[in-house]
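Taking the form predicted alone, here's one chain by itself in structure tokens.
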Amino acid sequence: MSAESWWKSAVVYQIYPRSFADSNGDGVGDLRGILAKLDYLQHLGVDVLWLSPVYKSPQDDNGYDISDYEDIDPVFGTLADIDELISAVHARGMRLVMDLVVNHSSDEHPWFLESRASRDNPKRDWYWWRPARDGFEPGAPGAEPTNWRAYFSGSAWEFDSTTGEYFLHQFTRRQPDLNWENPDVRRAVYDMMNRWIERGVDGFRMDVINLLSKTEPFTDGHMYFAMANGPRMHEFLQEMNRQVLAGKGLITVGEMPGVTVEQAEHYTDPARHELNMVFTFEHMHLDAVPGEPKWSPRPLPLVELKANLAKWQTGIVNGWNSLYWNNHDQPRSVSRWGNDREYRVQSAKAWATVLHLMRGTPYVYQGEEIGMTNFPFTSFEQFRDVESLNWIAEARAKGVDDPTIMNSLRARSRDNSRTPMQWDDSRHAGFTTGDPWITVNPNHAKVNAAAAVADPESVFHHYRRLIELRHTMPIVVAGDFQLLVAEDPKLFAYLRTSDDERMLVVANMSNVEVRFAVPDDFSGGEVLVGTLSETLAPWQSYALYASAHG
């Protein structure tokens, strides 16, 4: 493996600074706490760490919504705050990921305030603006330039009283969406991009980045066929490779909401020159109800599951995957999809080694190596995020009931990935000496990261042995993935080959005993992780190594 392809057998871990470590009791997390955590990380045996945003920002969708790409918020802490942190990552043999959020900016981003400011301002094109709706008077109902909903709820328009325009934004109405089609826009994130590199960040996780390319003109219907993978998405992609990242070692990897096993193989063959690795989410709609909104879910349909990354994992040949479960976005996946009442440990367990021995660089999201779990929200003023908080109201405008509404958020709500870092059984489990911006989970008195590093059979020690595995055995990195037994309900079990060395790996992903035949030629094999026997207890898993050299 190249020095340039050092990612293939690195694990990432995500850190959601806000609800990480507050190292000055103002109740949210920041830098100096997270440097205060990283002989933590480096005892976890992870590479990389990403930072979701810490710029500049008025905090609209939690730092999604930046002000100053090449700042840092006070909340977080300085930019001094973030070269301390650099360097001491790099010290312990570490690298560092920043966020790069481009498709979009805050509406206090001072290119926004310019744009805005008149129509013939020389950023006018900047962001996307456009007139009302022929007949209609401007900032009427209905005058919009399109009929676009935001993913957060409402219209994808903002009317402008300054200017008497729509600006687009696909997220919050805080959120302008940068138009990369003006070379000064794409040449303004470049250099802010270099200029990250030279401080020592090792790479970038690209928010949305496959929403780039608008497809024009603008016409109603539905607003992702006009934003996502556009005309130029590949061009763009290749401009900022030979700007900014060529050559230069670094892991880049793109969240594309949409994107398919064929596009993502576009994206990430080396040959071409865009990206590392792609985040897909197909895997992630597959426990809501067909046809219906994130907040409809339905349980997880384990075959459904295998079928799709079985495709994933056989489909991407010249790219690369990137496995995760969790992440900001996401409500805790041993809540989700695990068993976190009886069968927390065990399941979280075997969620974590179906992911990290298959094809592809696994990600660790905040708490998920000490098997944490989604909140027990009780009333609606318990959610901070945006997205649920838009949800609240538009529901209870469409006539649904509370109870309803609250299961679907339970289920959901990002707000369930982003309570705080559970490090002891103390007040606030050890996250702040202050009031926490979010509650703490109550159940931090079980489960932490203190309780967890002291037992040798935690989920904590799970993770460190698979991520062992991943940095010692190539056929980990680099065999051929075979799925097996793919119609069986309760079975998630696989092959990974390589020249003379075989892999089995095998989970039961039920509250029941399952059977499971070991094969013949894995006789006398060596147990990698987990406990093996053919009759597998509710959630046990294990992987089993054979090679014909004994």
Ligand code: GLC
The other form holds:
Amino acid sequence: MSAESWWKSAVVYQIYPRSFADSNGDGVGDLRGILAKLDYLQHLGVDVLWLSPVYKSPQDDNGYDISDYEDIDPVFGTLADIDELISAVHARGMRLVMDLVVNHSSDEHPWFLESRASRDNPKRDWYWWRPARDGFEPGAPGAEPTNWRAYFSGSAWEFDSTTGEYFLHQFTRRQPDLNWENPDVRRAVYDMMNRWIERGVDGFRMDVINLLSKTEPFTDGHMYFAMANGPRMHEFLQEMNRQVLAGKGLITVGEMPGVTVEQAEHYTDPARHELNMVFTFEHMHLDAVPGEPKWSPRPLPLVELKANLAKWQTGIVNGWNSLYWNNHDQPRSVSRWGNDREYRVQSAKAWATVLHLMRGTPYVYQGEEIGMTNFPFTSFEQFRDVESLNWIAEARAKGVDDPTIMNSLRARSRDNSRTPMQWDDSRHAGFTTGDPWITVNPNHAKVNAAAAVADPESVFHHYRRLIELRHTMPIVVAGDFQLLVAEDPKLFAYLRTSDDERMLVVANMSNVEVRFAVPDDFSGGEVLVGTLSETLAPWQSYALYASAHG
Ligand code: GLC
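Since the structure above is the form predicted alone, I would like to see how the form predicted together with the named molecule looks, so please show that one next.
Following is the full complex, with the preceding chain placed first.
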């Protein structure tokens, strides 16, 4: 593997700064809080830290609404703090990735303030302005230019009375979409990215990046399909690559809702000079009722999940996969797909085993490595996330009853993963000395980093081992993937093979015992992680290694 593709044997750790560690007692996590936890992250063994946005922001969507791309929000610290953090991360041999949110800005960004000021402002064309629908009074009900719904409820168009036109926002009304057709917008973004690279950052996680190129003309229909992977997407990414990324040994991962294997292969094929890898969503939608939004949960069909992952494992050939179960937009996987009651530790380990030994770059979301769970929400007042709050309003307006809404939020709200990192069993889990911006999970007395680090059988030490295997075993990085027992509704098993090595990964993803006969050619193999037995206890998992010639 060339030095240029160092990220193929790396593990990325995502920090949601607001909820990670608070150094100054204001109840919100910050950069100096992260600085104080680098020893912990180094002990875990991760290579790259990805920070969710810390730029200046009105925080309508917790920082995914940026009003100054080149400054730090005071709630997180200062530019001097980020410089210190970058140096400290580098001094430990780790790398730092920033979140790049350029499909949209905040409505408080000076670009947008100018753009909305008048129809002939030089920045008018930096965003998407459209007149009212023909025959409608601007601002009147139904006058929106198209029928598109925003990802976070309501119309994707907001009327602006200053100029009597509408602007497009695929997320909240405070996140207007930037117009990437305009070369000045692209130039401004590339210059900003280059300045962050000069500051020392090692790459970018690119927020909803496949929404940048829009398909025109805008017509009624389903926005999600009209807007993803537009006609100039590859051109924009190749231009960004030439202007910013090429030859710098960075890591890039593009978040891409609605992306298919074929498209992802194009986005990540190194010969095309676009991105290193993408985040797909297909596997995240399998536990929703088909055709329904995420708020209609159903039990995870394991057979479908395995088939989907196998399709990505074998379908990405020249490109590269990212691997994840968790992030700041998803509920906690141990509650979602594991058993966070009697088998919390075992099921967290089982999901980790099957994820980390696939082909691709694994992402660990803060708290996942200690088996943090969903939050036991009991009242609507406990929610902070704009998506959840908008959903409550929309569902109530549609006449959905409160208990049904609460069930969907408990299963799916993004706030499940945004409660504070649980460091120890003290008040507020050691996250803050003040009042946390969102409640700490009451289970922190038991589920916390201090306890996990001290216990060699913990989820934490299982993650350490898996990360170590990626660093030391070429087969984990490079081996081919082959799914086993595809139709088994309880077992998740696969092979990794190369010319001279083989690895077998087996996990019982259920609450009952299951048998799996170890193939003969693995007899006498070396157990890399977990415990080997032919009758697997609930959520038992292991990996077995053998050289190809016995
Ligand atoms: C991405 C982010 C999410 C954010 C949205 C809009 O999906 O991960 O947190 O709300 O984009 O920026």
